[in-house]
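Next up: a single chain in structure tokens, the form predicted on its own.
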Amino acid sequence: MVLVKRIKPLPLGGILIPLLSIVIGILISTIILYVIVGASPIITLSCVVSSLISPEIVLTFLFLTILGVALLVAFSGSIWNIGAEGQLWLGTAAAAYVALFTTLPQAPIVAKIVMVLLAMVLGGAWAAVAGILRAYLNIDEVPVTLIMNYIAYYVINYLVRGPWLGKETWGYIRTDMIPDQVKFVLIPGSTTITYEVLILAVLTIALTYFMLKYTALGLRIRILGSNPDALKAAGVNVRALIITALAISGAIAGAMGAAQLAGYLHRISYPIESHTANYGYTAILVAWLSMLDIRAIPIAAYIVSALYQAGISMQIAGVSGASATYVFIGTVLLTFTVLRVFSEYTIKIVRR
């Protein structure tokens, strides 16, 4: 048996593959949770269905939309940025520095803008390190960006335990609360959704869509993912393009880090690895389910947010632990990977 690449992709594969992945992944997750922890299939499926209409998923939806777009930029060029988690936390640290250790909070609007911009600079620079290693030393960016997540964790942990340790923390190891004037403004009737995060999500999608579809840079990034030799033949600096794509991806993730701090965290707690929602990793599934179509990012983010919330709901109901969330997400991702292979390849029997 050999895998042979299809001449033409499956009809409607761009729609059917993600949908089948979600349905099959949820069913497999239900069986796994029943066998391992005895979770009732009825309760599991009801948690999934109720999460699809829960207002609690809106914040997660916005964050995963931003991060999904960030990863899509790199993935479109076949550059596998697995480091959005570290990039967003460095963005969080950059925003915390502006809020806690500068006088900019006296001008709240300016402070918020600088928080986001500095977060983008730091997140982009962090991702660019992996881009430089890939471009000039041909070191695979997957392990590099993954390892850099943990370096980011430990750098921030050092700051929080040391020079950034707050004075009003009541025995906890964490920074002080950021000033009220630089916290993002809640939308009336909501306890978590802010105007600034909503605006950031809309701008991220709109500007990235325009960049990928209507600019030379976006075209080159997309060609990089399919035919890098054509770029070289056209005289394009492929090394610089790799670094740029990763830097843009990291910058968007960094902006999400600033939104995380000013939107709902309001302080950084030690240790980071115990206080992270792992949005940077979860967003990988969002980017994959979109089939690298930016128009599908919000849909994928909505579905993944519902799965994320379903795991939390099961934990609250006492039928499963926190790992239920990762059972859902991991199973859907694995199912999608398998189905994606068979959407592009077919099995043939070769007789000698």
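Positions refer to the first chain, counted from 1. Everything numeric in this text was worked out from a predicted model, so none of it was measured. For clarity, a rigid core is taken as the largest C-alpha set superposing within 1.5 Å between two forms. Compared with the form predicted in complex with the partner chain:
Once both forms are fitted on their rigid core, the CA atom of S343 lies 2 Å or more apart between the two forms.
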Given for the second form:
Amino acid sequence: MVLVKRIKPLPLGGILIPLLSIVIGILISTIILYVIVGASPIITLSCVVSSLISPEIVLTFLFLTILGVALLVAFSGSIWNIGAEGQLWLGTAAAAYVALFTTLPQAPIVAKIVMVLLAMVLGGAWAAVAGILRAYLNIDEVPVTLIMNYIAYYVINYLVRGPWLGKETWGYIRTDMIPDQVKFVLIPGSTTITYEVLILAVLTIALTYFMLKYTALGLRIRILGSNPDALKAAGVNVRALIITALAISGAIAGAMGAAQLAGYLHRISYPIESHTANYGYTAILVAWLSMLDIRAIPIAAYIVSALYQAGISMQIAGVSGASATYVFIGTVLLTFTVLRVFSEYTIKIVRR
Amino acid sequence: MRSIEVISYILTVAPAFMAYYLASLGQGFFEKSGVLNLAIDGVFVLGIAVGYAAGVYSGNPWVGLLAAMAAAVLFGMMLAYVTTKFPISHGAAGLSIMFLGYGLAGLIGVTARSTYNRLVASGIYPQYTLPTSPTARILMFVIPVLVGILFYLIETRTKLGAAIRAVGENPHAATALGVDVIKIRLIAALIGYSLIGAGSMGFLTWIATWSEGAGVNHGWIAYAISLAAGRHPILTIGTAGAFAALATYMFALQAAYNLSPEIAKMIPFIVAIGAMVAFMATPLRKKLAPPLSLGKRFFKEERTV
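Shown: the form predicted on its own; wanted: the form predicted in complex with the partner chain:
Starting with the chain above, the whole complex follows.
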């Protein structure tokens, strides 16, 4: 049995393979949940289906869309940024700094813009560190971005326990609530979705689509993914390009971090590693399932946020929602990672 | 400070040292074969839950050790197999196994803990105590170090070690020399991951019981320990010892030197990045640079028909 490269990619492979992986992944998860904790397959599957139409997934969907786009920028250039988690939390910290420790909140609109911009600068700079190490020393960005997630957690934990510790925290270790006027404005009828987060998601997709499709920078990033030698031959500064791609990716993740603070959390609680929703890691699945097509990012984000919610709503005999969510995400991601091979390869039986 | 106190301080580090050193030794050994191992944290967490569950159900901690090793090996070999057999991203495969490990650990651990509570409540279950005698703690240092020396010898003096290094540096050249890449990587996963599983069980001797999320992030500390020592079995003794002491005395350091525990937790990760820079940018790279083909796809293209 050998893998043979297809002459053309599998027709409709971009749709069939992600869908098939999701179905297979959910079935495997259902079996796992049944075997280990005895969760009835009917309940598991109905949780998944009802999550698809649950209004609770909208916020997760918007956050994962923004982060999915952030990762897509780097992944398009074959730069495997798995540090979105750290970049977004630094964005959250930057926004918290503006909201809590400057006088800007007196001008709410300016404050909100500065919160997002500073978050982008910090998230981008954090990602650029890995970019510099990759560009100049050829150090693999995967371990560096990953390790920097934990450094980011502990930096913020340090701030929240120390200089940023709030005055009215009722014994919890957390910052004060950000001022009401810089909180994002809720859409009527919703308890989680805000106008600003919606705008941010739409802007992120539109601007990134334009950047990747119609600018020289976008073209270069895409070529970086397929043929970096051609770029060098054409005289493009590949080092600067790698750093830029990672910085853009980190900046978008940082913006989502600011949105998470102003739109939903409103304060940072210690310790980050137990309060984080792990969106930065979950978004890897979103970017990956989209097959690096930005138009598919919202679809992938929708399905992943439904799986995310399905885990939380399971509530089986003492099992925390996080565990079931991880099983769903792990099985779908693993199935897809293997199956996507078949969009470009086919199995052939040969006798040796 | 009297010397007896110093010794007792050092012995207190033993469980953390055993957990971190065994796991990072296995991590380094496996990555030498060229597979980027991002599954470690999830599998480490899974090993803790499986070891705890098997210990509870069988009533014997050694069965727990074997079960933890077996579970870790299963997932490690799965990672080695899919990343070598298919042209897929090592990072994506590793992270998906990590997620799966977290999830399975939660499911298995919760079930085992409720069984344990029921057994204890009905009075038919013996309460275990952790091995805290000085002899046990000395063994927790000595045995892992002996294993480490054995691994150093395997890596440098045996055919298997040479084959693993060859596969990690350049799997295509190794194939041309008659090395079966997939077999070697599976063997590296078998050996490396059995140590990671043993490390999980060592972690249980440190934290004593399972609770939701037990061990999360500690697999990454083992990852950082291995990176910081350039995956060298002997140097890893030093980084594992230092970071185990840091983790054990995090709060004492805060009281004595006003060192924030957050900074203490950060140190292993910062040192790991610093070490990666040093191993790429200085003459140390001759000995300690990562395997050339680490994380690269290995796939022999068949001719298109």
